[in-house]
Structure formats: C-alpha cells, structure tokens
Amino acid sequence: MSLPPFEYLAPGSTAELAGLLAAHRERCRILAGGTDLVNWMAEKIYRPDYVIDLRKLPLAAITYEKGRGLTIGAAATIESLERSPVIREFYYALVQAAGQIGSPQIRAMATIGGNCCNASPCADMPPPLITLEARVALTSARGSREVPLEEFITGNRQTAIAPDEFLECVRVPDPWPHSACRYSPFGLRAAQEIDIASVAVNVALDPATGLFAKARIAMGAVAPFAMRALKAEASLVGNAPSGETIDQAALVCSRECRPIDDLRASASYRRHIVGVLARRMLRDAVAAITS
C-alpha cells in the first residue's frame, strides 16, 4: 500500500489539537482508527498535507451519570461500545449496531467519531444514535458547540463539521422511561457487508395506559443520509402496540424511505426491506419493554 507524502503530528492536548486545525484547515485530516482514512489516501482519494494523530489525547472514555446521561469520546473504539456494560444495559441499540461493523479487527481500530464523520448513507452508527437524541460536540480554537447527530449528518459524506473543528465526544441522553431501543441492518453476507438498508427504533410505552408515549425511527442506507421516519412515528403515539398498529407504521416507514436502484439492490427491494426490518424492530422493543 503507497500513500501520499504527509507530515505526521501528534498533538498532546485538545487545545494543541485545535490550533492545528486553525492553522492547517483543509490542508490536515484527522486520524482516529484510520480504517477508512488510511484506505482513502492509498486510493489519492484524499492527499492531505498533514495528518493528525488523535492517539495521545484523551478522547476515547465512556461514561455515564444518570440524570446526564452517556458520553462517549469521539475516539472510542467500536469494540469498546460493542463490550460496554452500561451501554448493553440502557442503549442496547448500539451495542447491536456495533456488533454490525466489519470484522473484530476493524472494530478494534474504528472509532464512534469516524463512523460519524464520515457520514457514508450505510454507517451503522447513525440511526440508532438519531433514535436516541443523540447530539455532538464539536470543538475549535473558536470555542465549542453541540450539534444533533441529525443536523450534523447533511449529506452522502457531508457534514456540518467546520474545517478547523474536531468532534469531540456523542453525547446521548438517560433513556426514556419506560423504553426499550433496538437496531438491525440487512445485508447479502452476513459479516464485513455494506448494507442494503437498515431500521433502529426507540419507543416508550405509557405504563398507566399501555399505548405508545414516545418514538423515534430511523433508516440508513436508504437515503443520501440517515434519515428520521416522522410520519411512522407519528402513527405510533397514542396507539396501542398492536400487530395491526405495528404493521402500518412498517408500511408507512418504507414509503417514507428515499432509495435508489445500485448493483446491491434494486429501490423497490430495499422499500420492502425497510418494512420487514421496521416490523420486526418494533415488535422486539415492545417486547422487551412488557416482558
């Protein structure tokens, strides 16, 4: 593997980290996992003049206080999601979704902050943060600001990232009460597969009445982005967790989708696919919220 010529850095602290940013802008790229990155500038994809090593800086810890929350440091490994008892127990959604991304030695090295910053329509990570209100924190030599994970994500490869900003952490809300969250892609293999769609949900039930309180669905891979699916949500709230009630928020999700027709799969494929996965989602979150 060839790659570009480059100038290594290696800052030691976020604020040296921003002042590079400030300095080189377009010129420098972030190196988190470099499992995406490192390929890139093989293919002259990307020929940054600098590429700046996130390793030293304390960026990769996991934690949550109940009332504040979950962070998670924008250097964090997937596998560290994927091993995390705190997020097995109150964010089980990502838990699967990290279990989805290539092989255990790319989740070894891929991190949460590449995965979103990245921002390819086919990340796992995305959806199932969306449903959970996910927001992130970007920062610079100007200050910091916090961004919902649905803002930030604009387009195929495009955020709202500015160039002189790095992502610092994801910040995730306490879960809501009485909820449960889950996530499936769908795939031609079974491992190391670039997905054909994918459904995560969120949903709260009302425990005095038993009807859906809250919810929140999102589908990747079937649009230039991640993208929420409002008007299934909408025909959620106030319903019974029926099959029937469950069925039409399946069919109103795979009309709501923007796919296209690729070598993977054909549009009408993937709406369908949408469906079966939005079904299925629901119905595992319902279940385990009354069980």
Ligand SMILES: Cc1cc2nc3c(=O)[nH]c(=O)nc-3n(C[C@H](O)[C@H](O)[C@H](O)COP(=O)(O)OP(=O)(O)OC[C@H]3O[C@@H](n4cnc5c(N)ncnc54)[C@H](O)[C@@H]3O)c2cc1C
Given for the second form:
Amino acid sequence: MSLPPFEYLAPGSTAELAGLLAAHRERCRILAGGTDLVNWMAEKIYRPDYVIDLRKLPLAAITYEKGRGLTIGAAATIESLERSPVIREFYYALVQAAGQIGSPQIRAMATIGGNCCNASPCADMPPPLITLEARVALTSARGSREVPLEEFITGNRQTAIAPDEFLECVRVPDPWPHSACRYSPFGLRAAQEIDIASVAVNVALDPATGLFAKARIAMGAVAPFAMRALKAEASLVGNAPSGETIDQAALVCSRECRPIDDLRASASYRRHIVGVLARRMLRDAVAAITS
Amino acid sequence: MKRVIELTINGSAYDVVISPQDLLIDVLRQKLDLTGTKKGCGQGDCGTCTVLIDGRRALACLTLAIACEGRQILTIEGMEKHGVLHPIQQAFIDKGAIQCGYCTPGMVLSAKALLDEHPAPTEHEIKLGISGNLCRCTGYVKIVEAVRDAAARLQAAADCGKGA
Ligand SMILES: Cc1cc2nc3c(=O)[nH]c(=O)nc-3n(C[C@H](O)[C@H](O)[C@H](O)COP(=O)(O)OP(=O)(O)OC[C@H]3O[C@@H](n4cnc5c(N)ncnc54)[C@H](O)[C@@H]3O)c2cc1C
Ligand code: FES
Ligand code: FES
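What's the form predicted in complex with this ligand like, now that we've got the form predicted alone?
Everything in the complex follows now, all chains and molecules, and the chain you saw is the first one.
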C-alpha cells in the first residue's frame, strides 16, 4: 500500500489552521488520528493536495464544569475518553462507546473529531452523543458556529462542515437531573468488529412521580446515519418505567429503524437486534437511576 | 517533495530522506532496515505493525513517518538491551508463545504497553491488551501465559531493584 503524493502541513495554531483551510479548501484534508484518512488515501478515495495535521494544536483537552457541561477537544483520542473520570461519572454511555471501538491501538490513535467527521453509519460515538444533545463547534477564519451533532451528520459519510471549517470541539450539556445514559453496539465478535446495530439511550425520571420525564434514543448502523427513535421516545415520556413500557418502546425502535441487508446481517435480523438492545439499554438506564 | 527528517527510534536519532506520503512501516523496513516491525494487512486490522510512539501503541501502517518527527518511537529492535532480551521477549520464548513469529513483534509491544500501565494485569486485562493483535498460529493461550509470566518477571526484577 502506498499513498498518493501530497504536501504535509502541521500548523502551530488554530488561526494558522483556519488560514490554511481558507486558502486550500477542497484541496486539503485534515489529519487527526489517521485511522480513516490514511486508509481512504490508500484506496484513492481521497487524493488531497495538502494534508493538514492537527498534532501540534492544543485540541485534545477534556473539561467538565457544572452548569457548562462537557467539552471534548476534537483531537481527544478515543482512549482518553474511555479513561476520563468525569466522562465515566456523568456520561457513561460515552465510555461504553469508546471502549468498543476497534482495538487498543485504534483507540490510542483515533479521535472523537475524526469519528464525528467520518460520519460512518456504523461509527460508535454519534449515537450516544446524539442522545446527550451534543453539539459540535465548527471554526473557520470567518468565525465559529455550533451545530447539534444530529444536524451535523447529514448522510452516509456526509456532514455539514464547510470546506474552510474544522471541528474544534464537541460540547455536551450537563446531564439531565435523575438521568442515566447507556450504549451498546452489537457485532459478531468482540474486537475489531463493525457493528451490525447499536442503540444508545438517555432517559430521565421525574423524582416526584417516578415516570419517564425525558427520553432520547439513537440507533446506529441501521440507517444511513445515526437516527433518533422519535416515536419510541414519545412512547416513554409520561409513562412508568415498567417492563411493559420498555418492551413497547423497544418494539417501536425495531419498527422505526431503517436497516439494509448486507454481508454482515439481514435487515430483519438488525431490526430484531435493535429491539433487544433498546430493551436492555432502557432497563440498564432505569436501574442506574433508581439504584 | 522529498525532505530530510529526523526520527528518534529506540533512543537513536536517524536522518532519513522521505516523501510526506511515506508510511512509518515502510520507512522503518525499507529505508532504515529495521525489519523487525512486520506488515500484515496494511489497514489497521491485524496489529502486527504495532510500535510504541511516546509510550502509546500505534499502528505503523496508518502513521505518516513525517508526523513522527520529535516523537520517541520504540520498535521491537529497541526491546533488547546490551544483547539481553527483554523479559517479555524471553517469556514468549520460554512459554512457547511463538510459532511462525510474524505476530510476535507487535504482540510484544502491545504486551509492553499493557505492562507499563498494569504491572499485574488480570487475565481479562491481558486479553484486552492484546485484542488488537491477530495471531494465526498459536491460539493465544500460550501468548496470554507468556504475558502473565513476563509480568511476574518484571515484578520480581522491580522488587529486586528496590531491595538493592
Ligand atoms: C481497524 C479499524 C477498526 C475501526 N473500528 C471502529 C469502530 O469499532 N467504531 C468506530 O466508530 N470506528 C472504527 N474505526 C474507524 C475510525 O477509527 C474512527 O472513525 C476514528 O474515530 C476516526 O478518527 P481519526 O482521528 O483516526 O480520524 P482521521 O482518519 O484522522 O480523519 C477522519 C476524517 O475526518 C476528518 N477530520 C478529522 N478530524 C477533523 C476535525 N477536527 N475537523 C474536521 N475534519 C476532521 C478527516 O479529514 C477525515 O476526512 C475503525 C478503523 C479501523 C482502521
Ligand atoms: S499491518 Fe498495520 S495493522 Fe495490519
Ligand atoms: S505465531 Fe504465527 S501469527 Fe502468531
């Protein structure tokens, strides 16, 4: 395997990065961990004239402040997320997702920014991030804007990023009161596996009534990009977190998803798995809140 | 455009002429004759090209050599010291954890990354630690045993060092 030729740039500041992106636009590609980009260049899917490496930029910090939520720098590695004590405490689904990605080597290299920008239907970070109402900060020489991740990913390997923008960080608001989030992918083996389906849930109970107050469910690998299960979410809110309510919501998830048949699994098997995962994750989340 | 970069590999500085698109695996093997690092799948799946960069596991087949300037690269050649194999290497030999040997350099470096962080890993931690390294020969049982044995050897050496 050899890569097509390109010029390599490693800017020392985000201002310099923004300048390079503005100058080279479609002719350049950002390099973070390289776990997707290097493969895609090898396959000649991308032939950038310039590869702009983020490695010298201070974009890898993970910070949490009550009231302002969590900020994950775009270049934070999946490994650093998996190991972050604040993420483990307040956003457990992200630890579950990070821990499932690739292999230890891939997790040490791959970044959250790359996972969101690569926008694969099977990417593990978007489903839990979407249930947590994550937003991405997109920066260019023109300024900065924030977009909900749900709107940022627009299709299979498509995002709303402009050619002169880079993803600076992912912001996740404070967890809802009395809430818990959970994520589970499902593949055919434990390591180095591409999911055949995944489900993330984030639910809050009303402490007075004990009923579901808020619910978000996102499903991965069963549509061109991570999709919300809006009907299933609506079926939960206002109801008691009983086995019956959860079973019903899980059934609605398996009807709502839009899977395809491919070499890894049939569409009907994927629907079945989505139902199973949704039921398990909802039960786990409810148990975590009530325990 | 070709250029000269300085790479620090196993503690030594190498000046090497590269193109920006050259991958670390090819630079190690073809330009520096450090052929201990193996190339398997070339796409991040098999782990046989595993090296440590600044102490963290990295896949040399997905790493641009030019992006390694200023960083510390450890390859299998850097494991032995003064002609003595590293305890992890010796444990692999003693426990029969090597058959064809193609996966071994990557396995040994994954084991090193694991043991640097978890000097006394559980069996589960060992399995997770080598989960990114495929072996077509051994069935992994002997490899897990070797890593456990290496942990004990390193621990004994550390205790001995403390006593001295
Ligand atoms: C063997 C293997 C196993 C894998 N397993 C999984 C898995 O289980 N789950 C999973 O979700 N993924 C998996 N992946 C895919 C990949 O590792 C992840 O998507 C990873 O998070 C990508 O991050 P990166 O930093 O390596 O991205 P890169 O390869 O550096 O970049 C990916 C894309 O995003 C763009 N980009 C990166 N950062 C930014 C930024 N800050 N701003 C704008 N654009 C940016 C790049 O230009 C490129 O187009 C696997 C990949 C391999 C090779
Ligand atoms: S050769 Fe690098 S992972 Fe297989
Ligand atoms: S010993 Fe042959 S691949 Fe592991």
